[in-house]
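The form predicted alone is given below as one chain in structure tokens.
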Amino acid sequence: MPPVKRVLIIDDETSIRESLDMYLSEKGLAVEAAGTGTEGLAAYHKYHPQVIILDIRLPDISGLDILKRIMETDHDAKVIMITAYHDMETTIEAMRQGAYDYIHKPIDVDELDHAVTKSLHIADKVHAIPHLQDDQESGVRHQIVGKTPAMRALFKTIGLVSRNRATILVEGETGTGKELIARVIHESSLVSDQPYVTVDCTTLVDNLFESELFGYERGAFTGAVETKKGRLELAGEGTILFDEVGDLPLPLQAKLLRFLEYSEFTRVGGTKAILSQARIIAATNRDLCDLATQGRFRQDLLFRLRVITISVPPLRSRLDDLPELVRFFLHKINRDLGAKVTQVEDKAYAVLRNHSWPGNVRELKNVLIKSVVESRGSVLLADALKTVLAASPRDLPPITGLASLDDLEKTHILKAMVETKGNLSAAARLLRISRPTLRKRLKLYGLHQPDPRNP
């Protein structure tokens, strides 16, 4: 027969103590009650209750002070604060100090019952579930986690490419860790002491590309008051990552290709050719072959980039890595957020396996952070994961028979042009883009260019 679960009530109102004692006893719980803070602390140390129902305002000691002392004794203690006062500061302070819940008087029996039941459930798990082993490698700057065959093959590939300086294309869905892989390749190489530089291709614009990438000489243009090194020069003999290279506009693709062909560049406004010895890595979440077929990515640039191709598997295809990933992220969450989650409910892994993870490892990390906050204790609960996942955006259905994003953008631009009667400036304002960008889009989609006399 399982031991009777114990609840301690600390409240100076006799009627509250008696009514809660009667209600909880009828549920089969062993109840102790105290009318002052001093009596409550003594009862806590004597009876070791799994749940404490604690009033904020007591005649001798503040409920917050008692909460602090209890949490110092046992950070897993489940303390449900009750109060007749509705002030923001006290609620925030109680939850910050580790209270499991905060319930206002007059007490809603259903709300209290839910809090007590869930607290007792967590208390059971604390003793029944083994603690996670802290096997994090100290000294490792960046770490890729996984033991499935696909990940073991990935590690071998990283080891091989770390020996040379061949150009690499890293392909994978959003959130799979492409940038992390690029960093690990750099840190595993013979030039790990050299710089690692990232270029976000989604933010590059035509008129700034060369100065950003190649640098510029003093006086090269208005505002160039001193010579500035570009990203390639800053990378030295290290590594430069072109992140989301599939989003690079066609004119900029041509400039990148010219650099890759000769491995040299000239600063804007300069005449001296500078040889680059940086290792080039490109990353993309798009199908570059498909883009090349559509004429939106240069075939010759694709050949230059994929000297070696690394394909990163999505999380849904390596679900056996979930336990190790969860352990890894919980360690980081505990360290970075000051949390103390050291156990995972068995059912939690079933919840994780049943999710399709469209956002991959990045989504898993975010879900775990939110679930740690929702769990409110040392055990990561399956219910907390369900709550967080239910509040997340639903998985998108397969895109079949729907218009492509390009078609949608083309239609949207066309509507704006019709709405503004072909006025380029007005259409750009309506679309919230610049006029040069709108002109590029019109040209890309073969739409009618406005009459130059109508700006």
Ligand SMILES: Nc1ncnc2c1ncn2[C@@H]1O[C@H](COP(=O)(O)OP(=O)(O)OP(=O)(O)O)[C@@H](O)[C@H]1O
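Take the two forms, superpose them, and find the largest set of C-alpha atoms that agree within 1.5 Å; that set is the rigid core. All values derive from a computational prediction rather than experimental measurement. Numbering follows the first chain given and starts at 1. Compared with the form predicted in complex with the named molecule:
- After superposing the rigid core, the Cα of L160 is displaced by less than 2 Å between the two forms.
- Once the rigid core is used as the reference frame, the Cα position of E111 differs between the two forms by 2 Å or more.
- Once the rigid core is overlaid between the two forms, V312 does not reach a Cα shift of 2 Å, moving by less than that.
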Given for the second form:
Amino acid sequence: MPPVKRVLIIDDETSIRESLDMYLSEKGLAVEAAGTGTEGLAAYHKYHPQVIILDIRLPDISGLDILKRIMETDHDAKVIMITAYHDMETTIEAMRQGAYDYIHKPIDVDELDHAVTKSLHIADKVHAIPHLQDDQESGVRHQIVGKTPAMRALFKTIGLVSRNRATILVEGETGTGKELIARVIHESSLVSDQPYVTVDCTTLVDNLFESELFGYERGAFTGAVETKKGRLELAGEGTILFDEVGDLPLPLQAKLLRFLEYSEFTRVGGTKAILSQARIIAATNRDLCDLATQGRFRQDLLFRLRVITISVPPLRSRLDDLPELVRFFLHKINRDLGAKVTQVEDKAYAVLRNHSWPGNVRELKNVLIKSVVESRGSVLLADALKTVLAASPRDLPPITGLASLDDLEKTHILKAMVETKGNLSAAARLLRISRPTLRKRLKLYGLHQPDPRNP
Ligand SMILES: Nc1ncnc2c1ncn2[C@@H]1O[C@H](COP(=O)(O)OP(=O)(O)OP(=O)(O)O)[C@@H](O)[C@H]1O
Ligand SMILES: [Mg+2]
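Since the one above is the form predicted alone, can you give the form predicted in complex with the named molecule too?
Then the entire complex follows, led off by the chain already shown.
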């Protein structure tokens, strides 16, 4: 037989104490009752109840203060507050402080029954998340969470590259942590005391490229009222990240390539060549090889960038990292939002594992933030996660890098041509279309006509 569950009632109204005591005892629970806050706290420390039914208004100590003291202790008791209808603010405050649930006065037996049953059930089915090490919590350094083999391999690569200054390409789907990885590479490198500078390639347009990257001299153009250093100069001997490098327009790719070849630049309107010592990292959520096949990314630039490639695996391929990521983010959310979610319902992990995470770790973080708000009290509930996930497609980041149908067809045809070494008949057979159709398509997409001597 399972051990008897203990319930503590703290209420100054004798009639409430007596009726609750009778009702809950009949359900097979061990009930203790206290009429004041002081007595209540003493009983709490003595009996270690699983559930506490706590009146918000008590003669000596306020219910909120008692709640606060209970939440500060290690024992995982679930607190159900008894509140009056007009007490919205106190109710909110109680939930914010970690109360598990609340019931209104006058007490409705069904409501009470439901709250108690649920909290006892939850008390059985949740696990406290262990505390992070102090150094992790207080450390100023960024942390990449993960324990799966793919992530361990990634840590190893970061360790290796932090010893040299080779150019790195970080690729991976949106939200997988590419920017975070770039930062950690910088922080673990020999130049961690030097600047870390980011260039968002999506915002670079024509003329801005040079002035942003290389800076400009006073009077170089209208509006250049004083000399300004560009990002490269600001990075000094540190690290510069070219973020979303796949979005860089072709003409600017040529300019970036020219810089990479010589590591030298001149400020706009200047004459002096400045040698850049910065370590270059490029990040992208697009498949640059694909873009290169389509002629939308320069092959030579790609070669320059991927001296070392770090491919960040999507979250759905490393679901075993979920518990640690959840633990990490809950600590962060608790700290940043003043929440007190310290436990996770077992079922919650199954819900998380069943989702495909198109937005990867960023999506997980956002889902957790919303679910913490949704899961009143100190437990991250599976139901809260379900509610948030059901609503989440609307909040997903827009799918970038999704090729158009024409692009897909073009690449597909190109692949067939490569596969058949330009043999039109063989390619047409492979694609299951006629030769004339293939010819038309090739022309439409401006692809090279195969050599007529080798049709
Ligand atoms: N392994 C991880 N451990 C801890 N936090 C992570 C991890 N991966 C990602 N994050 C966090 O998730 C969020 C998204 O990560 P980041 O911005 O680095 O993604 P990204 O790959 O650059 O995405 P995008 O392609 O959309 O720019 C950040 O808050 C980041 O700190
Ligand atoms: Mg990014």
